[in-house]
Amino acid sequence: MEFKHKKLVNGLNVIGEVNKHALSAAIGFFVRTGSRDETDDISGVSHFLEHMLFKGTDNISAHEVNRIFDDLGAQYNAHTTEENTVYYAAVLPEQLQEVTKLWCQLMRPSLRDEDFDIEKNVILEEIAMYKDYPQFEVIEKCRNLHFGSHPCGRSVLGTVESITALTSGQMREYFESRYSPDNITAVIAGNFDFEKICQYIEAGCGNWQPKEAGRKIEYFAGTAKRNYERKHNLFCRHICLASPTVSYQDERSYVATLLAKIIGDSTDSRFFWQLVDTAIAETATMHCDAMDGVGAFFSYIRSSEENGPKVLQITEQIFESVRQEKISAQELQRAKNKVLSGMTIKNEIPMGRLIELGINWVYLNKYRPIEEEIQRIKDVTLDDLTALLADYPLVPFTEFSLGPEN
């Protein structure tokens, strides 16, 4: 593997992991905006203008860029999150130039009057699929409920209000402020030839004007609030709390990543033992979302109405017990293996390690080499699951619950 970095004059990042072994190779576009970087007026815009990019430029129509990506065998995509907007694309090693040339164009588009009428209707009808899911519903207003007035509480879709008064003037606007060259990275991983798609990424992107693109960044412990809400046609109650922990710029993010492992992961977890294997809960996992500046860990359980109680229980219990009881070394050995391997199989092919390449580069402006990473994650210790948790105790936390009306 060999690392290459080369910023632009306008202030944008190019930075690529070869691997002349590799059988493909994968570029993406990171954009340091999400929901976060919204004001309540245009909630969910991050997400309505990653749409818009596919309905193409003044010189390309939407039909062309599904035809081109479509005729180069590209697998390409693109998502939207609270903080970043992401477009890659993987394809064979000698389609790479012309999937970069491409993606330049898109990273400029028309954004047609025409094109964001018809988009807004898709996207209110991806808010109202959504209700449809009780697992995301709960997820996202736990979340709001947990940030309280915090930037991360901002849903990524945005509201039904917010989309149908969104105009295409606010959206340029916010195109201008945050698509700016230095709030930009491009990324390459894979099989190819850094200084020849250098070219190409700045023929497509050099004539950029930058402008600042700035983010506000301040911690939040939570709001330790808890709410209930009746839904029609539900006949499980749907959990989600909320505890604060360590931020990804924090070095104990590894560790966050294990402790939320060892408590709730899918399988042979303490979840798993004391609330799916014993019938309790049907499911219970726990994740850590560490981002710019603050951190949260996310449980969400699904049970009966009537276990519902019992399950709160149950989680402080347990919550208490990794404090109390610690955790042990077996523990700690798993959640390694388990965080390793899907760590080792996911960077083995170039999109996933187009991922973690660019991530890393948006939140530390640095390279970590897989390497790196695996070595990380190894040198936890139980000592420093005492220190994180001495620091972030996961009690009190935020809960949201979604319930049957009856």
Given for the second form:
Amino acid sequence: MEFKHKKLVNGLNVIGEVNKHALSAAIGFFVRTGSRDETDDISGVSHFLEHMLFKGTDNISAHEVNRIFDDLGAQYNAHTTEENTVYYAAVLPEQLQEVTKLWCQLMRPSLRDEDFDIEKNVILEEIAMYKDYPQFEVIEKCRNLHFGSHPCGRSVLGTVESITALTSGQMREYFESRYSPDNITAVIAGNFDFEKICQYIEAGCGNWQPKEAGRKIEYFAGTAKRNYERKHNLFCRHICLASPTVSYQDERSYVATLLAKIIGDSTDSRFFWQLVDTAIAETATMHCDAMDGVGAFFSYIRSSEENGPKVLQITEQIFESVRQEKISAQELQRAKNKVLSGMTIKNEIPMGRLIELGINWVYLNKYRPIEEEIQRIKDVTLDDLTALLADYPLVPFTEFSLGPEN
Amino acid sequence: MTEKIDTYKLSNGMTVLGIPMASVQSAAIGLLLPAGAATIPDGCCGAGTIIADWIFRGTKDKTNRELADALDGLGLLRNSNVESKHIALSAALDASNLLEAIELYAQMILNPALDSEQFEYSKQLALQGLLSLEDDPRHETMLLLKEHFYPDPLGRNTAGKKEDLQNLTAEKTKQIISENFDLSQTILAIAGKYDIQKLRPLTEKLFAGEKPKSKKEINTKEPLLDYHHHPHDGSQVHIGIMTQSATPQSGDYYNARVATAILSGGMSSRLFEEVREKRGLCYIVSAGYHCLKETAGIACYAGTTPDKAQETYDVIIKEFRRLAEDIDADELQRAKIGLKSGLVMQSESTMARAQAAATDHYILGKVRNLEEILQNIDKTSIKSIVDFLKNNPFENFCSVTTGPVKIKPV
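Given the form predicted alone, state the structure of the form predicted together with its partner chain.
Next comes the full complex, and the chain you just saw is listed first.
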């Protein structure tokens, strides 16, 4: 693997990791913007804008965009989170130049009113779809409750009201302020020639005007509030718990990742043995969401309504016990093995590597070879876990539950 | 790009496949055990789900916890899935631990503990899984669709039935395992980095001692392809539509695959363009090819709010019916490129390769290499696809909706 980096005059960073053995290549544009960068009156605009990027430019219609991607056999998509909007495509190596040229154009979209109006319906359908998906809904509501007035609690999709009221003018304004070259990183992974692809990016993006797109970073430990909402069409209890942890930039984020595995991996974890193996809950998982300057552990547990109180009681005991009774060396080793396997398998595919590379760059502004990431996981000790738990003790936590009426 | 695939049968008839992949450090295991939903006796619907959990709860010489520790000690990422004919077990891990992982899987299959107390936990989890399906209307719609589309019992609901699950006992389930875990009908596929000189004697040593069992016949009943509605007071109507297509054994298989890609391959394909891009009716609309050994279909899903449900359904049916019309050279080319590059990219994943090889071997009796598939896709033409669609018009549709309102089906 060979790492490459070039910063264009206007501030756009281009990074690449070349793997000559790969059968494909992947390119992505990582824009450092998401729902945390919005205000109430434009709630959901980052995600709506992500959809609108596929509607083309002054020279390419929406249908042509889809057609060109399909002509290239691209596997392409985009996603928006609280902090990032990521556009990507994986192609066979010989198509990378063309797909790169297309992305460079799409990153400066027309945002036509007629496309905006039709796509608004699609966004409203997406909001309706997630209302029928309680696992998503409970996590979003818990995040909102946990972060309170901190921007990381903002909904990515927005609401029916905010999307209905949003205008194309507001979207254009948001685009101008956030899609500045210094706020975007172009990332390439797999089998490709960096210099060649860089030339295309420079030709396509070199004339973008720089504009400082900042972000207010503030740490917040969470509200530790509790809420339970009943819905007439539900059959199970869906529980989401959140408590503070380190940010992505914190060196201890690897420790936090391993701690979440030890407690809440889907197999052979504390949640697994005490909740799932014993059939008290059907699913119980925990993950570390290390973000920009802030972080949270999220747990999602699904059980029968009847078992809900027992689930909460056991979960609290698990959170208490990891601090009081030490985590064993075997538990830590198992978690390391699982994380390392997942990392190896994901990174063998250019599309998987692309995301890892891009996110590392966006948050850390540096390249981390896979070997370094592996070493950082291997180096975590039991004392590191104890120290992390002393600073971030898992209790008290924020709880949001969704469950059936009676 | 021609690849060498290792294929051999053990002395008891079990099939072992090896797909070597250059430049990866991982290896994946794909195992098809002949204990899928359709092979389970009547009145035991859902036993496969219980079995897929129960066999992970210890072996004759390892407790539940010791087995889990051993698997996780190898850094093994694992999955299990109940299909129509098989329980599919899959795993991926660092290649240096592959042989130990195969030994553990052999113990789970040949010498599972099958402890009665553990059975109750597996059963409770299966019942909870069934309950949680009620909170996942999209998934439920597609399970119901396959149940109504495929000849019974081939499309049987893999999650099970509440009454059947409640009545199942450890003894009965043990009997099902004993009758169904027939190694002569089992396929083990390994993809990624492995040493055939070590793999072959190890699999022979571990599995060949188990004698073949008598093959089970499954009698099927042709379905009525009609409309079923499952009331659910949610935000959307979840629409599932399925219609007949060519099986992988058929000479028209590649015509069917390319035709499905024209209908719903990339975002420029007909369904996405007509339903989402032009009319904004849905966020998700897609159709995909789905097959069993005996029969195949195109399964379509769309989710939309109640006032748009009928229009969504009507537009989808119209697109199925006009699929043979106006296929142009560019459209065909896009469908082919999309299918081919998707297959090449999927082939970079060891887990996907192992699973695909095992399924191929079960359905076709051989593993198709990637080059052969790509060439066959290239051979399709507008004429071959239109001929196929005209000879096999989409006349009958099985439709399922889950949501607050019904639709008027065709």
